[in-house]
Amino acid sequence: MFDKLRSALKALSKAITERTLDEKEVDKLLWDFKVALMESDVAYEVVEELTSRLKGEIVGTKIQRSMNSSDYIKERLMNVVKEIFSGAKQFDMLDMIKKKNALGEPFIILFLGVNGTGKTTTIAKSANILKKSGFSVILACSDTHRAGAIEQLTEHANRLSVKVISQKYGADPAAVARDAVLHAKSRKIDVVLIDTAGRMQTSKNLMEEMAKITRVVNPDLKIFVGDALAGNDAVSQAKEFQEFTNFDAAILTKTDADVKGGAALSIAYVTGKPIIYLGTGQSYDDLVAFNVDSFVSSLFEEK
């Protein structure tokens, strides 16, 4: 995965020679780097930030003959990329759940995102992780608009042996979410996972719907689910959801098929929110915790 972004980073590091680089030389090298980043679906503002920081790192720098110039630039690049992610404060979701449960209350997670990103499947994968971590889980189908949404979530619930709360199509999504929370409180269930609609063609109504659900159930976490293959579209979607819902974290799906890799970097930068999981396949176990150091190192692995 992330082949294009990896290639862009490597190409720049190998272009540096063993001498002091002036600003004109650096600008020429960075122009090709900028183009490569944009072709990797890195958002324009992130491209500008990356190249600006990197330029400050290497203009006028004297690379000693004893140093490998490629390794030197690779190290600078890794640090700059890590700094992009450092603006988003990481957190331990499982620890947050334990603390809320200790108060005798269920932990409520609201999942957001457009249709087609793999949101419902991601909810099922999250339920699988939580069950394996010893938590009891209930699902709420607050997507009462998309045909098949209730059946899809119910099928996942049956496979995972968890309960799902739903009503008929056209029902009030906030009412479904409230019913699930009330059920969780009465049955001492640890976590409520709420599926929602994603009709971007009616974004104003959608955002109002998300706001109503938030007011009614006051979720502990709002998680944006983005499709890594959507590239800059995923970034635009994240921006819009961030503006209207102020979500807390993101999960990126389909990263196993993403050869460009720009979405993760861009979403973390433009929203300032952490990426907590990556979807890496179709099975319930294919949801892995996002680790900044591992992610950045993977961009520079020799292939």
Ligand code: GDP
The other form holds:
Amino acid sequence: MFDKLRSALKALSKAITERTLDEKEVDKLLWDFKVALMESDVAYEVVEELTSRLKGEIVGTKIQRSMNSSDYIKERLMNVVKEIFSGAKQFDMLDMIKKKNALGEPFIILFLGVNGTGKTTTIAKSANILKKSGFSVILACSDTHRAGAIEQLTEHANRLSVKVISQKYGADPAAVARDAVLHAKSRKIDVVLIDTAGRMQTSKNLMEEMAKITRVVNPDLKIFVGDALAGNDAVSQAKEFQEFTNFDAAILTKTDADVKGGAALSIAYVTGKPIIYLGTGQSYDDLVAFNVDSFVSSLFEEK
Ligand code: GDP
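If the structure you just shared is the form predicted on its own, then what does the corresponding form predicted together with the ligand look like?
Below is the whole assembly, all chains and molecules, this chain first.
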């Protein structure tokens, strides 16, 4: 009997306590976030897409009168960013390795990325983590182009007391990778980490070489290594490697330098692949698992 009255009163109190966000206000608030994201080195196309998606969702929504509209939009934006990271198919690398090893097979990881991003160092850090987790590891020097690449990887292998397979400069990188896999199979080594070239005459040659190694060894995981300091360059590299190699995950290096995190968000957004580790320094222990919540909080924290 009182239903009508009750709902009429409810509607009235809502109208007093709630207000609608109109386009003008949303535009103004989103502009501030746009600038903040760009200042954090998020790629322009990603900023545009994120903010226009959010605008579509927010214009016309009702919020509590007591609520600060800027706080509301910030929270919505944080959720969208979290979704970008969590939307990517997450996986537990150590668990995947155990499953493959249980079949009596070595787990094969191919590392991809341009020279100077920290690929070789990241391979050494990964070998260190894997050894500490109880896995045996072998490295393959399939960068047979860059002067010094073989010596650099061998130096890391010696320091970490793991075996490295290499041939001469100019040798077929796919053959080196296959040698390492055969070696791992015969010696029952758990994980093969393959270093690859990061620059060739043309990027087409480089991508063809990656495709050939992939065909020959059929890696369980292809990991793109990106440099957080490279900003938009890291994003275009990620796009290109994604298109030609369809990698499974990314590791972002040099996050200990004064970077604002934009590259991680951009790479996750444009590739749809998870970021699994962050490089946080030059020593072997400086590789940490990527944590979405703490990353997103740091991206939005007041400076
Ligand atoms: P590659 O050419 O991609 O194999 O790159 P390298 O592994 O040779 O690394 C290039 C430089 O970046 C080296 O001086 C590394 O010590 C440095 N580096 C790699 N990862 C990190 C990191 O996470 N933080 C910092 N500060 N330096 C890094």
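Positions refer to the first chain, counted from 1. Nothing here was measured: the structure is a model prediction, and the numbers come from that model. Superpose the two forms; the largest set of C-alphas matching within 1.5 Å is the rigid core.
K.L.:
Rigid core aligned, does the Cα position of Lys163 differ by 2 Å or more between the two forms?
P.N.:
Superposed on the core, Lys163 moves its C-alpha less than 2 Å between the two forms.
K.L.:
When you overlay the rigid core, is the Cα of Val192 off by 2 Å or more between the two forms?
P.N.:
Shift at Val192: below 2 Å after core fit.
K.L.:
When you overlay the rigid core, is the Cα of Ala177 off by 2 Å or more between the two forms?
P.N.:
After core superposition, the displacement of the Ala177 C-alpha between the two forms stays below 2 Å, so no.
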